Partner chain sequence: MAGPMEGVRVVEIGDLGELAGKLLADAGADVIRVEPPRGARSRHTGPFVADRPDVDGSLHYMALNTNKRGVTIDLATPAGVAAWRTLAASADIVIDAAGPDVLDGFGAGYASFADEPRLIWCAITPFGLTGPLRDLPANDLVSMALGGIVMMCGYDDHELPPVRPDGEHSLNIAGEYAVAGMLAALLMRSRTGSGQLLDVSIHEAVAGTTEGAFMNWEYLGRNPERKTGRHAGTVEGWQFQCADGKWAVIFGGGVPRDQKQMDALLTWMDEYDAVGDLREPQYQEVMYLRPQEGGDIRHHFVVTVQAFMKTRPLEEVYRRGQACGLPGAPVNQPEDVLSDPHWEDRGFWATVEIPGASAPARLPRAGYRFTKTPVEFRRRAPLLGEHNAEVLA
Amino acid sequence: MPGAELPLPLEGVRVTDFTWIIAGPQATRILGDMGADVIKVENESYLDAVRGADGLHNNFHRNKRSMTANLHHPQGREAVERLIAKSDVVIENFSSGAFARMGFPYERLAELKPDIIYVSLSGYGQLGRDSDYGTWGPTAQGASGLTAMSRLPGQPPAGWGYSYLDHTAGFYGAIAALMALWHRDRTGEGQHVDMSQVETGMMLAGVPMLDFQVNGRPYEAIGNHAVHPAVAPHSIYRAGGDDRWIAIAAEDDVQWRALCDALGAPALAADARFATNAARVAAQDALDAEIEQRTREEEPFALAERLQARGVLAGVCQTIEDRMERDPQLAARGFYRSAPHPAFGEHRFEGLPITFSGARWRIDRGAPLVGEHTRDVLRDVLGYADAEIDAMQAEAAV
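Would you pass me the chain only, in the form predicted on its own?
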């Protein structure tokens, strides 16, 4: 792999990972990709629900190690506390207060490791009226206002169809851990980082919020059209079949004429209804229908290349197969990489959208099996002898 000799930015950093589902594992996955030794602490009686979705679990827990521990057993709890004492970061995304009720408030973590960085990623954070509420990505999206914004004019909110705020919260969780590590390197101080999944959604609504505060304009559903600035055409259109689409935008009259030329539609260019951008915006429903009548018979990739060659903004709405099998840009950047899994064999993963000139990220292996590294962690990290480990396993402490 190119750049394999480059260093990993977080090599030498250890993360104790109590996360589950998606939001927390997304954060620790990023840290693991950057080289941190991420040790996922699991209990065989209360496994992560995502373990039942093999592909999803494999993706979010790549590069990690798995250690099982029974916190109800004194030796199991002791092993976890010894692991925390040898870690730089502890991350969990349980409901607010749950980790403290398990016996691990920040004060206890700081006793075990005075400069520990503790990231708690809950639905509403640890403070406030709603802090006891739990969330999932779709409910957090609704509470943050994003679901109401995801709709077509005159239609009810559609939502996003996917748990994007689980991922967004994970991205912010990784950023928070990195900033806390940077602060510790400068000051020697650890800290508790309290994150709210709902608030990460607020950050994605910044432009409409600013528009309301400055201009007094409430949010208006516009679908795929453009308002600031108002240009037309600006939408997606069927191309090459009922479920293949191409996005097209013409910012000015030059691009509009180039679009008509690429579509072989001189009559459209001469149509008085669409003579200026203002006219096109006023009649854009009719305009969209005229364009789609011509694009739906086109092969989407060929059309996109033809439009781009004429200076028209265009891109195919790619499927997963398009992105993984035929996208030359992603291939050139090595975005999809393969790594082995002990049960599934070789598997492809999406990578990180980052290229460093003096460092690298990695995908060395898929997700661990349950407890796959328990003995390694207990022996090599925590200093237990093999006989002690055997006894602990016999008592179901680990």
The other form holds:
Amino acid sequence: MPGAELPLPLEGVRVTDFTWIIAGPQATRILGDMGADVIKVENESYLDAVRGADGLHNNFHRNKRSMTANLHHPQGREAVERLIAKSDVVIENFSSGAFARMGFPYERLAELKPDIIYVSLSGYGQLGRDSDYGTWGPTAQGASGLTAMSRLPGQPPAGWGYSYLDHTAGFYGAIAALMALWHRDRTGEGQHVDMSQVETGMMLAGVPMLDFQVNGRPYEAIGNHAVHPAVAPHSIYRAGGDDRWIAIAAEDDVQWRALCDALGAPALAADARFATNAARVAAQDALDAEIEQRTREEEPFALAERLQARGVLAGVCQTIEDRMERDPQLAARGFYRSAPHPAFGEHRFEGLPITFSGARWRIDRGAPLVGEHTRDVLRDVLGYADAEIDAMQAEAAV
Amino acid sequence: MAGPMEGVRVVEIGDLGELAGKLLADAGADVIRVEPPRGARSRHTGPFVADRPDVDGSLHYMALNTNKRGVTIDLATPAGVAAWRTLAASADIVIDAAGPDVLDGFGAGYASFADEPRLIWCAITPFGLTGPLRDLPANDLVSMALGGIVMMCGYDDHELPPVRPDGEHSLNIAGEYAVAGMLAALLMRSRTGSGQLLDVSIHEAVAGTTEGAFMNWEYLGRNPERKTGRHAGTVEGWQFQCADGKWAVIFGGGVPRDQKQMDALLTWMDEYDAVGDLREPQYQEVMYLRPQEGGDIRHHFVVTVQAFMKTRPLEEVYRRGQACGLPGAPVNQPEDVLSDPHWEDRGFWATVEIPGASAPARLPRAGYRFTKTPVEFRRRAPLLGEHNAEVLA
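Same protein, different state: after the form predicted on its own, show the form predicted together with its partner chain.
The next block holds the full complex; its first chain is the one shown before.
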């Protein structure tokens, strides 16, 4: 593979990974892709709830190793404590306070490894009156304001058709761990990072929050239109085929005339209702109807190419099938890469959207089986002898 | 105390990296935003203070440029290029979000910094620096469409178009990935002494951020169908309007996951004589079923619970539901969260001066709370060219 000889940016970083579902695993996925040795600690009696959703689990846990440990057995607990002592970062996304109740408050982690970086990721955070509230991606999105911002005017909130804030919380979890690593490398000081998933969403709604406070304007749904700045057309239009749609925007008069030209609609270009951007914004519903009349029978990819060739902003609303099977850009850049998994075989994975000139990212293999690397970790990382490991396994300590 | 990135200098140019620069600036880095003399695009975007368009009055700019310093440089002049070269060479990281080849056109791109081997240069572009679409223009709408988020969001009624969530999320996602990459490159530079080029593709960032879509196609050979207020493909409704007309969302529709939650929920419903037949044994089994199981039993349970909740005001649905262990939440307007005391308990809000407004305003911080390196807000977003003298002198 070209570039295989390049180093991994996070070589030498070890992460003890107590994450599950998606938000935490997204954080450690990024760290693992960039070369950290991510060791997921699991227990067969309380498995990750997305084990079973095989493709989902495989995609979020690629590159990671799995070791099982029974925290109710003294030797199992000792093995985990020795792993923490050999780690740079500990990440978990249990409910607020749960990891401390399992015997691992930050103070204990710092006893085991004085400069440990501990990232706890929960819905409402570890601190505050509602910190014990449960969240999932969709409820965190609702609480944060992001659901309300995904809505067509006159319709109920549409929200996000998946757990966007699980991804987002994971991104910020990775960022926080890396910032804390940077600080540790300069000062020798570790710390606890208390993360709230709802906050990661609220942070992305700062502009409407300011508009409300400064101008007294409550948020109003804009759907697929553009309000700041107001330009038209700017929307999603039906194309030919079963549930096919295309995004089209013309940000100035030149693009507007090019759009009319590409649609073969000189009458539209000459229509006084749409002569200027201000006029088009004012008559946006009529404008959208006129455009959709001309897009609804068009093959979407051919139409997008025709518009793009004339400098109009346009793109097909791609399905996952489109992205994986026909997107020329994702294919050319090798965004989807294959790797093996012991049970599911060879599959593609979503890549990291960063190409480094002096480093590489990796998808060396799929997600680990439960406990697949227990022996490797105990022996190679923690220094247990094979006979000791046999005894611990016989007692179900690991 | 200072944020974790204190001592790192970042120079940011272009319009696609505002969030990336902000995250580093809020965390303590010295981020210098370089703008053309007329100002960055978001200065012209709004919304504006009192709705008066002004380069120093954009709330968009103010939200996304906190803690940065700002300078104006005209790259069309030799003096401007010289100033840029001096400034960029002084940085640990350059965020180049001006578009592919734009800086090269002024002789100011990454290739011209070959004598600065420690420099980390992070290009954030719509499609990346290579590939057949690299020069295709895009905006947030197009990036969200091509990257696949749009087809995941919308309504059960497919006569309605899919929805592009508002908030420039294509830039958010790319910016977040870019920051992770820049931090990794910084850590790597400590080991190797060398900087490098990071090529961040907005298209890839969006395309890799649609959760279960990937698994549906790669493993199951199907395209998930968008649904109103819940995961694409999910059958039961999760989102409903409460007695006061406000919206709530309850993950999984309101099905308890253990006996304690079940008892608490039915006790709550009993208070309003709304429990119906849910105490019958077949409905008690519902908590043991996986989400895709249960058919009519699950459906009846969810419909009965939600019919009850629709008779209660949102605040009760939220608080009492959480007390029962049901993971639910209000569908808040962005402004609703400003008065929720939980976030005050956490010290979440930054208070920021708003030039031209009568009072300072609350801005959200990022969702991490560092115990040793707290993220302090040092300054509001810069006025146009505010730091020209101190930075470029």
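Residue numbers count along the first chain shown, from 1. Think of the rigid core as the biggest set of C-alphas that the two forms share within 1.5 Å after superposition. This is a predicted model, so every value here is computed, not measured.
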Post core alignment: Val214 C-alpha displaced by 2 Å or more between these two forms: yes
